[in-house]
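Here's a solo chain for you in structure tokens, the form predicted alone.
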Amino acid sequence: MDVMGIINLNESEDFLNELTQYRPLAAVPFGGRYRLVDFVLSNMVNSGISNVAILIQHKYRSLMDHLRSGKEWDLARKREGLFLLPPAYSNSPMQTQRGDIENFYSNLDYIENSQQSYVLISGTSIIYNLNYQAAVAYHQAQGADITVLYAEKDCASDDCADAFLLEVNEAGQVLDMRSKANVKTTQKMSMETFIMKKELLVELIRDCIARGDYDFIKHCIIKNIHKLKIYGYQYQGYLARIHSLQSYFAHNMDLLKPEIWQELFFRDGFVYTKVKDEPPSKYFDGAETDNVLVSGGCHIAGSVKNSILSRGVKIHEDASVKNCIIMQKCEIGAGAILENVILDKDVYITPGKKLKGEASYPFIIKKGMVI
């Protein structure tokens, strides 16, 4: 496909401070052994995109360790493949960086030298499984300057706070795009994924730099709605928007529903992630599991219900884990009780401890803590 992919990591992550202290939002674990970046990266690869760049921001060691050469996504290539583009402040460390436009501009030579005619730009905070080929074909058929992917969301039941909402006419053209805080009706929510000609992207970036603009969505997209032909392409399927602790917890728990798990991981292609070649999980005498998503290398001797376990988790005898997200290499001591809890990597819960949060506000423990 004549399209290059750009994954833009200029995303708000303050709502997950405990999980993003040492990693970007893109590297936050999701669904056991996956990271948020895996979904958009797999979408691009499954769509035939073989030239993918990631505009990194900060705290990116964890992301680099996860992606490595890009081999798991078939992007470890002699030509094209996976590129990690350094942030703008690496060239000008003493200057204040206001937004992502400067990151685009500092890597403009890479964009201009790429062989593809089109570019697809996306973030990692919105999770879905989609082959982009139909969206690109729609973009070309409409003769659009920019195509924005969107989904219909019932904002009465789903939190649409701070989401970009679209107004689209019958022909599919975007008339308005803005962020609303307290909407309670069905809305067309932007998936913050954009398709355009590479030359147009370069022109928009240069124009923003010349005018002192700094935000890609606000100044390249919204500011040009009435100047360019911007169309909306509707996605129909499961979509998880990670924008709060509650949404992160709820969408992880959605994966315990077989129909959602099947759609997200298999609908339009597989979701790929870093391979670690771990042994199968072990279940010891007395172990009880009910509706659990378990990654490789776990040791389970206690009770686990409605929970997600990442790689290498150890749950000792008489321990009880319910409605929890337990990340890599955590250890739950004998007799400990956990309910509605999120444990980051390498957390050790000593024997007999009791931790309980609420489904609407789970209790979260930082990486490496001993409780």
Given for the second form:
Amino acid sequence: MDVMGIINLNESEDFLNELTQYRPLAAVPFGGRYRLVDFVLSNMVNSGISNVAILIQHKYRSLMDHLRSGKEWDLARKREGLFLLPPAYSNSPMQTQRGDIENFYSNLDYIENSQQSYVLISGTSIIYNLNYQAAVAYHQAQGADITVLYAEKDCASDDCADAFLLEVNEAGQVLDMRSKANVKTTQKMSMETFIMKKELLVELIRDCIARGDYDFIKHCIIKNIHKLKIYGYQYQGYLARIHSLQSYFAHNMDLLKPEIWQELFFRDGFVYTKVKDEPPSKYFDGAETDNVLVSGGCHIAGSVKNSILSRGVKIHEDASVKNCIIMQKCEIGAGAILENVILDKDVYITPGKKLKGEASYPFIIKKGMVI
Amino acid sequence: MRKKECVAMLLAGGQGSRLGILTQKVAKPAVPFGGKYRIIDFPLSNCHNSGIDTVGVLTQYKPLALNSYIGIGSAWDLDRKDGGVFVLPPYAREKEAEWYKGTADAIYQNINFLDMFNPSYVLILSGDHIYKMDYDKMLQFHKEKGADATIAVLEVSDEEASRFGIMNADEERRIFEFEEKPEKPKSNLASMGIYIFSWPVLRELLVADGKNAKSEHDFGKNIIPQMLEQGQKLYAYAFEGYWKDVGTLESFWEANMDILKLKPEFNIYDPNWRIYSVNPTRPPHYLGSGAKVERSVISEGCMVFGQVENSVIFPGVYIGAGANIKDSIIMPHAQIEGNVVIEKAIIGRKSILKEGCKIAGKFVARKQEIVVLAEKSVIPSSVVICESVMPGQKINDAAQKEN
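For comparison with the form predicted alone, would you give the structure of this protein in the form predicted in complex with its partner chain?
All chains and molecules follow, beginning with the one already shown.
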């Protein structure tokens, strides 16, 4: 495919509090064994994109540890493959940075030197399983300058705070794109995924920098809505937008619905992630499970309900885990009771402890804590 | 190539005919084991964990699945610039083309491979045992003793001893006699089929053995007895720990069940001795309401709505509501529909078991026989199966209805 991929990690992430203290949003664990970046990266690879750059922003050690050479995504190549592009402040540390355009700009030579004529740009906060080929074909057929992917979203059930909402005419052309406060109707929500000619991207970046602009979506895309032919490509299917603690929790729990599990993990291709060589999970006498997602290497002797377990989690006998997200290598001691709790990696809950959050505001325990 | 201290040669060409249906399509080392692995993962992971980075895998029987599984060895960290994994099938020479005629002949035919690395020692392994072993400790023992050959041995019970090759050794562990399956064993040190040879010594022996038309070209039958005859220094290295020959259906099934024990003798969960394998690209498994799983292992990508007890479930298996699986091994991507009953069976990969069928062996002398369904078997709804199903065998709806 004549398309290169750029994953832009300049995204808000403070809403996940403890979970993003040491990692960017892209490296936040999701769905048991994955990190958010796995979904967009797998979509790109499954679409035949073999040149992928990640515009990193900060706190990237955990991301680099996850991606390494890109081998798990088949992106450890002699030519092209996976590139981690450093943020602008590492290239010009004396200047204050205001936005992501500076990140694009300081890596412009990489973008210009790439062989592909098209570029697909995406963040990591919206996850879905899609082969981009049809969207690229649509972009070409429409003769669009820019194509933005969007989905119809019921903003009453899943709030659209800070999402960019589109107005699209019958021909599919985007007339307006902006965030709106307090909408409760069905809206066309931007998936923050854009397709354009590489030449155009370079031109837009240079132009924005020349005018002192700094925000890619607001200044490069939205400001140009009336100058360029921007089309909307409608995606239909399951989509999870992670923009609040509540949406992070709820979309993890979505995976307990078999039809969503099936769609997100299998629809247009597999989702790849770092391999940990964990053995199969082991269930002991007295293990009770009801509606749970379990990754490799777990030991389960207690009771688990409506929960997501990452790799290598141990749940001892008589422990009870309900409505929880338990990350890698956590250990829940015998008789402990957890409800509506998110445990980051390597947390040890000593025997008999009781922790309870609210369904609408789950309680997060920081990485490595002993309770 | 740089000189290597020790190169491993893994004999993976055997058919494993006693495993019957399981080895009809694949070589024995490629048979799935333990919910995620294939048998060959154990010796290859042992190599990795013992610091051996050059491994020749000798293939012969139905090698496709095995070759594609091994690939370039990345799963075991054996994709190396200097060394790595090498698949070595038999090949044609200018004047003749021959199969591997025996274990020693397989090594003999690959002398040029070993010469390339010019190792000091060669480790001979087989691809049909389940165990964790630090080969480096055995190599240190070999060096300390100044041995020409070291044979790994396991203490077995007196009753079992007559089923193995028995090494009779003195207090210094020097072997003075080797008996193949003796009726009256003099010791209980059974050969595990794992040898370390000093390569110059073995090389000479193999060249001579290759020219001997009467030889069966087998390590146990020819090379070891000849070394003893010539008075060469052979030592027995005692291995302690779990070791299981999965040569028969019964032992294959038992070894799988062994990992389910509460405190298993064979621990696959040791982070310091990880068993590596080609990982399936599958999401975490899902256990729905109504699923009840006890004393079992389940791998990635499974969907379970029924009951599973004392069983090993490989990746991508679907188990419908009301299904009841006990004492069984379910190979990858099998589809078990609702209300199916499975007892003490091995279900081949991609088999489809329709609603309400039952798989359970007959009892012979109070012991239930193991039923094996070949891969891609299709069992119609409500049918009862109490005998193994061969590859391609059609089961019609009326067959073996419950009486």
